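The chain below stands alone, shown as C-alpha cells; this is the form predicted alone.
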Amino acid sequence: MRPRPDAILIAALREPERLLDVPLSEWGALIRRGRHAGLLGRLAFLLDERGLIGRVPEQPRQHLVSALTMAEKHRRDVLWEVRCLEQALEPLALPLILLKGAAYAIADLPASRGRTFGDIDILVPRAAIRDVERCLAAAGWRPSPVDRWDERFYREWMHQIPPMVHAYRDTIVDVHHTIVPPTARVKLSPSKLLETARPVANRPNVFTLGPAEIIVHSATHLFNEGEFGRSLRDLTDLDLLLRHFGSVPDFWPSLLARTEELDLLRPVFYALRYTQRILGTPVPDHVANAAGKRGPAGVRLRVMDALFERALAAEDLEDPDRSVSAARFMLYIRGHYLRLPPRLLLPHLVRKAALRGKA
C-alpha cells in the first residue's frame, strides 16, 4: 500500500517530538491538514505539554498557538453551555447525560485537551423528549428548520430529534434518546445505556456514560454512521480514551462484556483495529483477538481496511485525494445501509442526491 499522504501528521500525533524535525517547507501542508481535520489544537497541546512549542519555527508556531487558544475558548464555551443546559432542564428533575465531546470536557478526559467542539450531545429518555424540547425552547433553543421529510426522518426513524439552535448564541444541542436508530439492524435497548450513567465529580446532576459505554458510543458514531469529515480527530479521541481507561485493570473485560451485551462489537472491533494500526494504541492481544472473532475476515477485511484507512485520512483541500473521497462515499452508503431498511434507504438516498444536485 502506498504511504499515507498525511504521514507527517500521523507521526506527530504518535510522537510530537518529530515535529521539530519537519522542514519549514512542509509545515504549510501540515497546518492545512491539521486544521481541516480539527487536530491543530491537539497538536499544539501535545507540543505545549512537553515544553516543545517554543522550538517550532515562528510562522507555524503562530498557527499552533492560535489553534490552542481557540481550543481553550471552545472548552470554556462548552462548560458554560452545560451550565445553561442544567438550568434549562432543572424543572424536569432529569439527569443531564452528556455524550461525546461535551462528556470528555466535563469529565476532564485527555480527549478534551486541545480539542475543538461543535454540537453538544445529550441523552434523555425517549418518553421525555417533548418535555425536554419545551424546556430548551423556554431557555432560547429553537428547532433547526427542516422540511417535512426530514422532520419525519428524525422523529420516527432516527436516534435523535432535529438539532436545536440557540436563538442568540447559535450553539447547537443534539438531543438523543439512544445511540443507534430504531431502524438499524442492531437493536439496542436505551435503558442499558441510561443505567450505566455516572455523575461527574462535584456536579451531581451532570452525568456521563461509563468508560466502556463511552468507547462503544464513540466507535459506533465513527464506524457506523458514515460521516468522515473529521474522522481522524474522532480516531484520536478513541486512542486517547482507550489509553486512559485502559490503565484501569477491569476496563478491558468490561469493554468486551458490554460490547457483547449491546451487540456493538463490530464497530468496537474497527475502533481497536484502526487505533492500533494508525496510532499505535496499546490494546492487549487477548482483547484484539476476542474482538477479531466478530469482525470480517479474508477479502472482506482487506476491502474494509482499504476503505477505512483512506476514509480516516486528514485531507489537504489544496491537494485532494480522489481515493479518499471515493472511500468516504462508499462508507457513507454503508452507513445508511446499516441504519435504514431498504424501504427507507432508497428514497432517502435518492432525495439526498437530488438535493445535492440542486446545491
The other form holds:
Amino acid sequence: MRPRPDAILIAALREPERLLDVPLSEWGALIRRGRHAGLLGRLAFLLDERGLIGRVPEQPRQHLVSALTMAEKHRRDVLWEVRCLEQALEPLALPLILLKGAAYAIADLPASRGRTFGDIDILVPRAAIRDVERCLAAAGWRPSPVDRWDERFYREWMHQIPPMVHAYRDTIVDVHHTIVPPTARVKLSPSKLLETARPVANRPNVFTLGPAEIIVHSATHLFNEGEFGRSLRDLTDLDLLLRHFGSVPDFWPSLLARTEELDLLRPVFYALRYTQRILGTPVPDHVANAAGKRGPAGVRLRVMDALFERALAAEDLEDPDRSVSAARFMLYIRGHYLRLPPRLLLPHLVRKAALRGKA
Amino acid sequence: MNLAARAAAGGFFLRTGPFVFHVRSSMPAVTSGVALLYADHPVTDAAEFADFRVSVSPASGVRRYWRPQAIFRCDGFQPFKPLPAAQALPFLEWGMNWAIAEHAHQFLIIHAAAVERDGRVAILPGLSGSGKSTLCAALALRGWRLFTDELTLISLHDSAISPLVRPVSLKNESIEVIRRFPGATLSDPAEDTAKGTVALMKPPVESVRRADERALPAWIVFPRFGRMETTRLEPRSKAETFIELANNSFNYHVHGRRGFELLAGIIERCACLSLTFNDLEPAIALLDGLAERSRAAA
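Can you switch from the form predicted alone and show the form predicted in complex with its partner chain instead?
All chains and molecules follow, beginning with the one already shown.
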C-alpha cells in the first residue's frame, strides 16, 4: 500500500505521544490537514488529556490551544442549545432524542472531546413532525429557505425535514424521523429505533439511542451518505465510540443483533473494517468475521478499500491530492445511488451539478 | 534577490509580531507594495514553520485580461470572492487579518488599534469612519509605538497585548492627511475598494524592531472624528465600555467565562475615555498629555 500523505496525523490519532517526535518543519502541514479535516481540536484534546500539550513547540502549540478553545466553546454552545430545545418541545411531552454530536456531548462520551459541532440532530416520531416544527418555530427556529425541489426532496424522499435555523442564534436543528431515507434500498422500521432510546443521566427527558444504535447510525451516516469532507473526523468518532462501548458487557453481540435486525450490515461492516485498518480500533475477531460475511469480498472489496481509504483522509489544500477528490466523487454518486431510487437519482444529480456550475 | 522577486518566486517568510506568514504573489502591485511596506520586517527565504501560507494570485481564464481579478488564498483555502486586481495589495492585508481573526483564539482579539508609550498601551476601538486608523497612524508617526491598527491581541494569561506591527490601512481623505506627516511612507492608493480609496502606511522602523515587546493596557479611548465637533477627551462609563469592547471583539464569544473575566479585569485597570476630535494635532496633544501624566504619577 502506498504511504498515506496524512500518515503523521493518523499516527497521532492512534498514539498522541508520537506528536512529540514531529519536527517543527512538519507541523505546518499537520496543522493544515488537522484543521481542514476538523481534527485539530481533537489532536489538542488528546495531548492535553495526557498533559503533553506543553511539550509541543511554541508556534504550533498556539494553533492547538486555539482549536481546543474553539472546541470548548462548541461544547458549551451545544449543551446550551439542548436546554433550549428541551424547553421548546416541552408542550409536546415527547422524549428529546438526540443523535450524533449532540448525543455524544450530552452523554459526555469520549467522541465529544475536542470536537466541534454543526447542526443539532433530533429524532422524533414521524407523526409528530408537524407539532415539532410548530414548537420549534414558536421558540425562534425558522424553516430554512429552500426551493420547491428541495422542499419536496426532503419531505417525500428524505429521513429529515429541511433544516430549521434559529432567527437570532443561527443554530440549526435537523429534525429526523428515521436514520435512513424511506426511499433507500435498505428499509428500516423507525419504531425499532425509537424503542432503543435511553435517558441521559440526570436529564430525565433527554435521550440518546442505545450504544449499538449509535454505532449503526454513525456508520450509516458516514458510509452511506456520500459526504466525505470531514469523513476522517467521523471515523475517529466511530473509533472512540467503539473503544468506549467495546468494554460494555454485551455490546458486541447486541451490535451484531441490531445491525442484522435493522438490516444495516454493510455500513457497519465498513465502519469496523476502516476504524480497524486506519485507526487500529480493537474489534473482536468473531465480530469482524460475522460482519465480514455480509460485506463485499474479492475484487469488490479491494475496490471499496481503495475508494474508502483514499476518501477517509485529511487533506492539505496546499498540496491537493487528486486521488482523494476522485474517490470522494465516486462515493458521492454511490451515496445518492444508495438512498434514491433510479427515477430520482439522475434528475437529482443533474440538477445539483447544474446548480453547482451556477454558483 | 529583493523582496519583490522573492515573493514572486518561492515566496518568503515574514515574521510580524507573534505570527509567521509565508507570502507568495506574482502580481507586481503586491510584490512592490510588500517590498515597500515590510522592508524593515524580519524576512527569510526558509523557515521551519509558518502559521499561515497566504497568496494573492491573478484569476485565470477571461478574468486575466478582462477586468482582471485577484484571488486570495490562505492555506490553500479561498475564504473570499475574487476582487479587482487593482485592490490586490489591500486584499493581501485583509486576508492576513482574516487569517488571524479566524484562527488565533489563543488571544482575545478586539477590533481596535493599539499604540504604546512608556510601557502603557492605549486601545483605540472604533467603527470604520471613527478616525481610528488615521489617529493610530498619526500617533505612530509622533513617537507612540505602533502595535496594530485593526487587531488588538490580548493574552488570556496576563492581559498583556502583543504587538502585531503591520501596515496601517488608511482610507480616502486620511491618505493625504497622513502623507503630509514627516516620516510617512505610503503605498500607491487602491481605488474603488469596498472602503473607498485605500493606501497602506509602512510601520515605523522602531515599532518593527520592538515587535516582541508586549505591554499592558492602560487606556481605552474611543475616538470619534467629527468635522463640526470641538476636540475633547471625556471619561466614559466602564460598564458601557465593557459592552462596546465585547461587541467589537472578534472572538469574545469563543472564550466564555474566561473572556468575561479577562475583559472585566482590563476595564478595571484601564482609564476609559472618549476622544472627540476635529483635527489630529490637538487630539495627539491630548493623548500625549495622558501619557505625560501617567509617567509623572509613576
